[in-house]
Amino acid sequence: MKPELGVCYYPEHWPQDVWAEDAKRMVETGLTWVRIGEFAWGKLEAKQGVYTWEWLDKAVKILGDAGLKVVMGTPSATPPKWVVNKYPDMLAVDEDGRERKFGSRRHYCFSHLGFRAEAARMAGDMAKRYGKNPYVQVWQIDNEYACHDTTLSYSAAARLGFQDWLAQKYQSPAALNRAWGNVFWSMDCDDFAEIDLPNLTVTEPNPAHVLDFKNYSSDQVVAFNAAQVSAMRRYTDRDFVHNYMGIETSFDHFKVGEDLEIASWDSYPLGFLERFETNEGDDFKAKYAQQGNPDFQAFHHDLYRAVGRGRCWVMEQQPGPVNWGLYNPIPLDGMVKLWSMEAIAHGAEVVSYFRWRQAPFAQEQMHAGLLRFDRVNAQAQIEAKQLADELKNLGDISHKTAQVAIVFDYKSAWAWDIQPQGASFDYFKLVFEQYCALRKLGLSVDFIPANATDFGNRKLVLIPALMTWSEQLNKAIADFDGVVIAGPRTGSKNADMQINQPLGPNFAGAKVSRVSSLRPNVKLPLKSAGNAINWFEEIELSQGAEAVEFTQDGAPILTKTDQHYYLTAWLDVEAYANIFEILAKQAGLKTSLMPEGVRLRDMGTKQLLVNYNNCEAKFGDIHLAAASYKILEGLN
């Protein structure tokens, strides 16, 4: 793979007489890709059926003639006012019953079939015009699904769609009543039309009801994406991509990705540092305020590489201060380059910066670009050019399957959001902390979906907090020769979100008899190192199983049968790292305890060593300057 760099550009924001100069400067910077069009519906079709393609034709030609490959976005994230006037009930409704009005972006409900058809029609018209254009090489569908909490909508369209979805799933109200346990609180229904949306109830609604609604809502995102792809395929043979977001679990990205060739995501390390709460607290955020969390970007590169079945991009890379964080500092010099190279080391074929030039108007005018709004190069442009020059000499970068993998499941994220049983229980955070512990041991990690049927030639697989085992996953485990670590909370429910009978998970000899959620200031010290936090399970051990790690009070923390292990608690990173190091060595893996803020990533026959610290760091005999990286050769 020869990695490339790109940029997001909005020709409609600038006078046409600067487009050619912009394109020339992009090429001089070392960029080869440019994304356009994803917010331009109103400029392309100001009134229904009245198109103005000429400006976009010209922009594509100028960019392409300069040597740039175009990613063309479909503009369904910003439907113009005439579309809203045509479909006044297309607007989403929030959980409190308030309509989410026109006036910014993403003002639509995924369940509205009229708008879905309108968006697909517009996407098809764009593909008809540009599908064979030699400069348009990739299509992006919509922009940042779920952004601004827009997956769930409590509209009339969603209610009707949900009722139909339930009828197809359960076939009879009696079957739904059994699955949901509607005998509880006299909630039995006689007709699917009686089922309302699970909001504005006096107290919490039935968790199975909410889980089905989240599942339905996810399916609407999948269907919305598929409708556009289907309308476009007949006119183009180019690859399709969507730009997902960080910390986003409200829909199943794996299912959306089935209709796309590439997964991308929008990487904003400093913005997400403030949005994502970790156990380290404010001191940690202050230390990494200009660099970002050392594991956050890598986590998403690895996750979206799995969503893209091995193919991933970064569609928007933070170039400087953003406008939407709680605080918006300037990145430490060197970090834009480091973030970009780290993405490439994790498999990104393209790293695209958002945006080319800072806009002096509207909502994102405080968001930096590669250029300032006065057209002067910003620090990010300097670092992008430096990286482009380095990539010319780096040659091909190959990637191989990591020997460690984590099972990631969006349905489990929904389940534990619905029924956390403790304010600290967060599926994403639990998975992230296990991932961090593996990274602190110098291990590279893949993600795999819960319906995987094969773990391949990996040596260690983690299955944290998976709500229910699938038949496919059971097969993968049975066929796997390596070490499997499940828990906590793995296999605790059936597919209808009911407690298993007999009690689960019946993995590594563990049967969970009681669970306890822990306050943030309560820790259960382990005998070896670290603590149990947030969540603890009392278990019964089956014959032939053994407990191999305990709290200082003697409660089992880790059980074992052969190569299978079960964790009965959420641990802090110190405890995870201690246990994972032992089990990784049992699996035949070499570990290297990484210094604070320093991380290692395998990439074929090379390794990337990154230093997220704002000071010099050392790894073995290797010295790393602040906010820098080194490529190590000769990995076997």
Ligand code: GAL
The other form holds:
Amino acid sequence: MKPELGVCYYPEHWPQDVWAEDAKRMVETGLTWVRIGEFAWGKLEAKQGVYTWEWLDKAVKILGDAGLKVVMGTPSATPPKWVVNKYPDMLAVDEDGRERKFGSRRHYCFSHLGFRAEAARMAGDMAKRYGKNPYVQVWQIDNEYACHDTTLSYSAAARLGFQDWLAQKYQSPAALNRAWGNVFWSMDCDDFAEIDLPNLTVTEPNPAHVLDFKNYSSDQVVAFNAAQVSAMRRYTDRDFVHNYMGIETSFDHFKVGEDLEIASWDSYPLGFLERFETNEGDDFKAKYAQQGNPDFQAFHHDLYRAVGRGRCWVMEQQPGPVNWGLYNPIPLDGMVKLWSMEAIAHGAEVVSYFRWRQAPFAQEQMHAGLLRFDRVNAQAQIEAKQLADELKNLGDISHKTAQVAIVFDYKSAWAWDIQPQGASFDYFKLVFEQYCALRKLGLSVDFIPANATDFGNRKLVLIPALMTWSEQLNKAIADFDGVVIAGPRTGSKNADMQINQPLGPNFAGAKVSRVSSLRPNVKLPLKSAGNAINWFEEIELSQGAEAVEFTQDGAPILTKTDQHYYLTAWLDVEAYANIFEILAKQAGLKTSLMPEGVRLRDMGTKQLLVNYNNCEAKFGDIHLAAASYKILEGLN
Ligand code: GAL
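Switch from the form predicted on its own to the form predicted together with this ligand and print that structure.
Next comes the full complex, this chain leading.
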């Protein structure tokens, strides 16, 4: 693979006489891709059926003639006012029953079939016009599903759609009542039409009800995306992509990804540092304020590489201060280049910066671009150009399957969000912390979905907090001769989110009999190293199984049968790293303890070493300047 760079561009924001100059400067910067169009519905069809394609034709021609390949976005994230006037009930409704109004973006409910058809019609019209245009090489569908909390909508359309979805799933109200356990609190229903959405109830609604609603809502994102793709495919044979977000679990990305060729995500390391709470607290945030969390970007590259079945991009790369973080510092010089190279090392085929030029107007006027709004090159442009030059000499990068994988499951994220049983239980965070511990050991990691049928030639597979064992996964485990580490909370519920009988998870000899959630200031020290935090399970051990790690009070923390292990607790990174190091060695893996803020990523024949610190760091005898990286040849 030969990695490339790109940029997001909004020709409609600028006078036409600067487009050619912009295109020329993009090419001079070393960029080869440009994404356009994803918010331009109002400029393309200001009134129903009255199209003004000419300006977009011209923009595509100018960009393409300059040597750039175009990613064209479908504009469904910004339906113009006439669309809302046509379908006044297409607006989403929040959990408190309030309509979410026109006046920003993403003002639509995924369940509204009229809007879904309108969006697909517009996407089809675009594909008809540009589907065979030699410059338009990739299609992006919509923009950041779920952004601004838009997956769930409590609208009338959602209510009807949900009832229909439930009728198809359960076939009879009696089956639904049984699956949900509606006998509890006299919640039985006689007719699917009686089932309401799970909001505005006096106290918590039935968790199975909420889980089905989340599942239904996720399916609407999948269907909305698929409707556009299928309206377009007949006019174009180009690849399709969507730009996913960080820390976003409200819909099943694997399912959306099945209808697209490429997965991409929008990487804003400093914005996300502020948004994502870690156990390290405020000092950590201060230390990495201008660099970002050293594992956060890598985690998402690895996750979305799985969503894209091996093909991933960064569609939007932070170029400087953004406007939406709690605080919006300037990145340390070197970081834009580091983030981009790191993405490439994790498999990104293209890293595309958001955005070309800062807009001096509207919501994002404080958001940096590669160019300042006065057209002067910003620091990010300088770094992008340096990287483009480096990439020319880097040659092809090959990627191979990582020897370690983590099973990631969106449904489990919903389940534990609905019933965390302790304020600190957060599925994403749990998986992220196990991932961080693996990276501290210098390991490269893949993600796999819960319906994976085999683990390939991997050596170590982690399955944290998976709600329900799937048949496929059971088969994959049975066929696998490496080390598997499950827990905590893995396999604790059946598919209806009821506690398993007999007790789960029945893995590595562990049956969980009681669980305890821990306050943030309570730690259970382990005999070996580190602590159990947040969550702790008491277990019964089956015959033939043994416990191999304990709390200082003697409670089992890790159980074992052959190559299978079960973790009975959420551990801090020190404890995970200690245990994973032992088990990785047992699995035949080579580990190397990474210095703080320094991370290693395997790129086939080469390795990338990154230093996220704002000071010099050392790895063995290799010196790394602050905010810098080195490519190592043949360490393996
Ligand atoms: C992304 C979004 C872009 C832009 C950007 C600003 O979430 O896709 O359209 O708003 O954030 O950082």
